[in-house]
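The chain below stands alone and is given in structure tokens; this is the form predicted alone.
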Amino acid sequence: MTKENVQGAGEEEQQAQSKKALKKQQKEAEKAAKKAEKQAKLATEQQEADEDDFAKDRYGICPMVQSQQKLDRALVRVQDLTPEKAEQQIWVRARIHTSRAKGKQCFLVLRHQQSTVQALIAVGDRASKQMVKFAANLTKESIIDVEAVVKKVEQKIESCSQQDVELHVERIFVISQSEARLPLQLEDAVRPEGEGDEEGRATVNQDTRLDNRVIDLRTTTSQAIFRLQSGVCQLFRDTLINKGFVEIQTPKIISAASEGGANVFTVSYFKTSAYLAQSPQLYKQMCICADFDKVFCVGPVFRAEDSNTHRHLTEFVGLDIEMAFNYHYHEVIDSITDTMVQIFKGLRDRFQTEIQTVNKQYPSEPFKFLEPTLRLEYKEGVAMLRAAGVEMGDEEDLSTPNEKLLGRLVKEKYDTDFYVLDKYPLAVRPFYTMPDPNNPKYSNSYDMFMRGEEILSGAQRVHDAQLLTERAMHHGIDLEKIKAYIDSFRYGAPPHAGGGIGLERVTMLYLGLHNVRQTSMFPRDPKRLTP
């Protein structure tokens, strides 16, 4: 080829190029003119909407809340929109929980915490079509401020909390938006399993539900949880406070093993190593040195174990019990129980709504206890396993699944959730533990199960400074670190027991639902960090 010709090919090429750049921007221009014309269309429009829309102050988006003023306004809560309130106008802030356009008229279903109310927003004197609109265009979850006329209905609203009464909306402003797409739906989080598979709809598994907490943690299944834990919390210190007992605060970071094992975070700490508390137990037990006789405590425990149970958490809230006794660590074992079953009648008596929406969920049987509670020997125990099948040594630990079949012998035999194991064999206690003084086989240590499940760890501590180095050293525990604690009870120490409770534990196990990490508002686990 010669070079004028490659030029000529090379010429033409470019002319060819030029004219689809010529095409393409021509192209361009016109999309952009539609564009632009469409705009213009829908601003007229929308001019003539506004022109004709009569109820344009009625609703709409409010400004970002800055606090910039503040209102006379009262706003009802929407579990207190009873029949007594009909014909009355209010306010309610809320959130979307679903929406349903028909007609001219929206039916909203608002939400705010358990409680959920049917609202209708109809076209009508107080309504434009363009105000219907806009309510059925908002996005589920945001976040709503509505005056309404209170209306009692005649036919009971099944799929809401408050079935007496609806509202007819007259203003509608969003205080925040929700993003349209959410990670996972409400309705679908609060299905009970199995339920709904027929029709292919879907149930959230954990994984996602912990992964996006902030909106999981808005279900009433959820709500219902950690009010109901937080009664756990109340419960706890009132009945305590009432028995004398006195709150005290404990250090997290620790200088040696609380509990002389090795499942303990270590922390950097400036120049040295320190770590997480696995427990308050010795500074519960310096406290009692101390003569505050009765001490309890509400904290963060961490455990460096790497389980990957139902019931394990790598760090936990411990309700911590500690007191001083007359003659027989049995006081104590009394105290603590009585504590629970306050905490268990309170719960009964205070929590109804709580226990039936998580039930709706999770169907569970209700939770039985005896006055006064049912204390049981390990022996006993070990009989009543054998008797059943199991093989067993006298002076083995229970194995979870014995401590399971136990609980379901315990509840068939004396119809109770709710007992004491006492007198467990020495060998599987810490070195702390006072020994049985009639059998140096046993001790004088107790754990206390809810439906087969231990709740609480405890036991008569020793309190004699030579006995506990004995003990220390049977263990192979290294003295130099634990000596402020043994030097502790150098100086006169009067007997003493105590156990601590885990929260989560308690209120799962209450509730009768099969994982910690649902009675835990954001559970840390060997495989989670996060959120």
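Note that the coordinates shown come from a computational prediction; the quantities given were computed from them, not determined experimentally. Numbering follows the first chain given and starts at 1. So that the term is clear: the rigid core is the largest set of C-alpha atoms that superpose within 1.5 Å between two forms. First, how it differs from the form predicted in complex with the partner chain.
- Put the two forms on the same core and the Cα of Lys70 is off by less than 2 Å between the two forms.
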Second form
Amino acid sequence: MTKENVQGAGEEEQQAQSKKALKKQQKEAEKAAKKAEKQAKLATEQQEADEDDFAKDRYGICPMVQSQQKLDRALVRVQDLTPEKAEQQIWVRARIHTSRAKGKQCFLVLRHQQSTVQALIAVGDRASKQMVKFAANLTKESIIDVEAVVKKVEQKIESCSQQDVELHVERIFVISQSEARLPLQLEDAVRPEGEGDEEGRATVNQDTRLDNRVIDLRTTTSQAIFRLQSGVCQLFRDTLINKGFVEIQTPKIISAASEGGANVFTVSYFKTSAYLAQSPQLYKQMCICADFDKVFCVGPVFRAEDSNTHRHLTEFVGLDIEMAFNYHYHEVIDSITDTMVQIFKGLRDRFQTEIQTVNKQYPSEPFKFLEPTLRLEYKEGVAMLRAAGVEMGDEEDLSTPNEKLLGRLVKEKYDTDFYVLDKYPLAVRPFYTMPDPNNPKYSNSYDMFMRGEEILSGAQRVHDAQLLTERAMHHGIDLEKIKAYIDSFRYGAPPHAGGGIGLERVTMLYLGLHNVRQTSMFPRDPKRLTP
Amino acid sequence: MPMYQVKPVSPGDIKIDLPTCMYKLPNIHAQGMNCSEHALQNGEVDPALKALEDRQDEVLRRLYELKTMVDGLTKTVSTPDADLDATTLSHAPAESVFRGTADLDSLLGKDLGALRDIVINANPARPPLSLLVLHGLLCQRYQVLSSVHLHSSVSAVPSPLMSCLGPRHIDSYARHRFQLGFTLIWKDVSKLQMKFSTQNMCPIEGEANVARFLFRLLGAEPQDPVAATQMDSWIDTAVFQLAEGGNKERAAVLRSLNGALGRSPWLLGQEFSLADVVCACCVLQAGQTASAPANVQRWLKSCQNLGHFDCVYPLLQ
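Instead of the form predicted alone shown above, give the structure for the form predicted in complex with the partner chain, please.
And the full complex, kicking off with our chain again.
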């Protein structure tokens, strides 16, 4: 019984197997047939491609530039592509900003820093179909070398910065290819906020920008902002050097916190710990006592304040000034305000392109100022605020909303965005501020404001060791901690005053931007430590 | 030494009939005439000659004094109201011609313990000359902190415009020591503008209106409504027809000025007023003062003599 069954079963199995096998075989045959077809197709296409591609050597992906050869080729910058170069054949290296293929043509917009130009690859005697296809498939942000003829256009190309010319591409090579998926799109990053909401198009929020700073910094707006910031720094240096100031560099790792001590970063320093400098104040003053008369320094400042506001960073660039004067600290105020006015004038006269570029995305009123700078006394400010309905005491400090309101009132009356408020009450200033000789309730200190926000806090410093000790005790400061500071005034110290500004804040307020992170390249705040 | 006195035997002034048959000798009692000849022969300086020189100097000095007195008097005669002391002709500005009183608190609002700053925005292409004159008058009555600023809308102005309010006050570092602030800002504005208390006052536009406001601070407004209306009328004539009008209009205004000034030394009569300030400034700014009618020229000279217009002349092209 079993044998037959087994046999029968075996036969059935065999039959089943053969059926399955047959099916399998059929499928495989089909697959093979399809494959063969495909291959044949590809082969024919390839043949076609090879046949028709007369422009094979005029495009492609270059091998990685490892300095294989030193080509003596002059590359023209996109911003120099003007009608004067019409009919010239030139090489350009730029990024692909956008690409658009339409049948036998491909339009590329090439971008270099703040300038963009339109490039055209059309099927013709210079370019083949494959070349156009290759160009259309290039990823955005890739860096390419293009040899092209500059052609004048009758109708201005509104969407590019170089509006009067167009490139007709002869050769196109990829120097560095970009990944296909970008974390953010540059057109979105440059779009003004309002426009984004209206047309339902995307804008990029700040955190995404800051996380992908390398791409965000490529936008025309960012390029303009940081070029202007470089201008601020340069004008600051040039103006002060012309006034006879000496540039100094002060240490940033210090042994004791000079101002209060609450907001310092601690670093481990071999077997002990040290602090990161909150300001170069102490060392600037020591330089004055060392007879340098007029000094300035540009360097980082570290504040461990847990403030998450639009205008605070934990690390920023401080531009600090300290100056010995002859008889009255107003000599120093005049010097500082003149420096600021020279900076504003320099920006107004030499950086208009950058200012306009930033205004396209972040519209704002142009910055206005008076020369010589307006100086109001604290009492006048309080009187103006009281006239506007604010109730405040004579010796009360100005709160941020009051500062903004006072800025608006001053703007209304004097039409200036920059002014100095002089003679602050003594009670609200640090211990090293010199008191007013005629009125003990006030001090020889001043604040400077741009667009209603404080940019500089300065004063005449106490240069007498005994008075300094008294003031420190009055403020309840541990004298041991500031012994070195007080000692520097014991061996003859000239009367001096000074102040410091933050580079990022000044740039932000000059351009009328609303967040200091836009003007800091790689900002640091309580929540952000990279990039 | 008491000696006895002898009465004169003969009086000194007896008339003697001199005989004509004798020859005459020169009077040997005349003042040192012969002596001087002797002295010269001896090589000494004759004291008599020296005395003569001294007399001559004295006479010349008295002549000079007389001349200056006469000069002063002519000025006083031709410039009524001026208070010039004839013997002290210095170039200091004349004393204030306005002796009225003005209540700053009622005009400018309560004193809030801080400098009351008047801000004037003017276009450097059309400097407001009458306001500069009024500034000078205000400085004589009050302690005024004057400052000139250049607004960022203008890239540069010629230096006479930056120093048009005079040198900086020594105490200008202490703003609270002054009663009034006068801040002039050269700015790219279409119409001159004055701002004072932005919460309570709207800005005042136009040079004539600001001039009226500042004049009120001097407390010298004519109390008589007829005079006040005439003053306003002259100011309007100056601003609309003289400054902004064509050649014909200007000529007509000069003729009417000439007529009015023929009847009285100043436009409103015997008193110098704002009408004179504004009209004179408009005439000076229009130029061609050499070809103006006689009364107008005399009146302009009187204005100049008052000393208030000294700040204006450096700004005339």
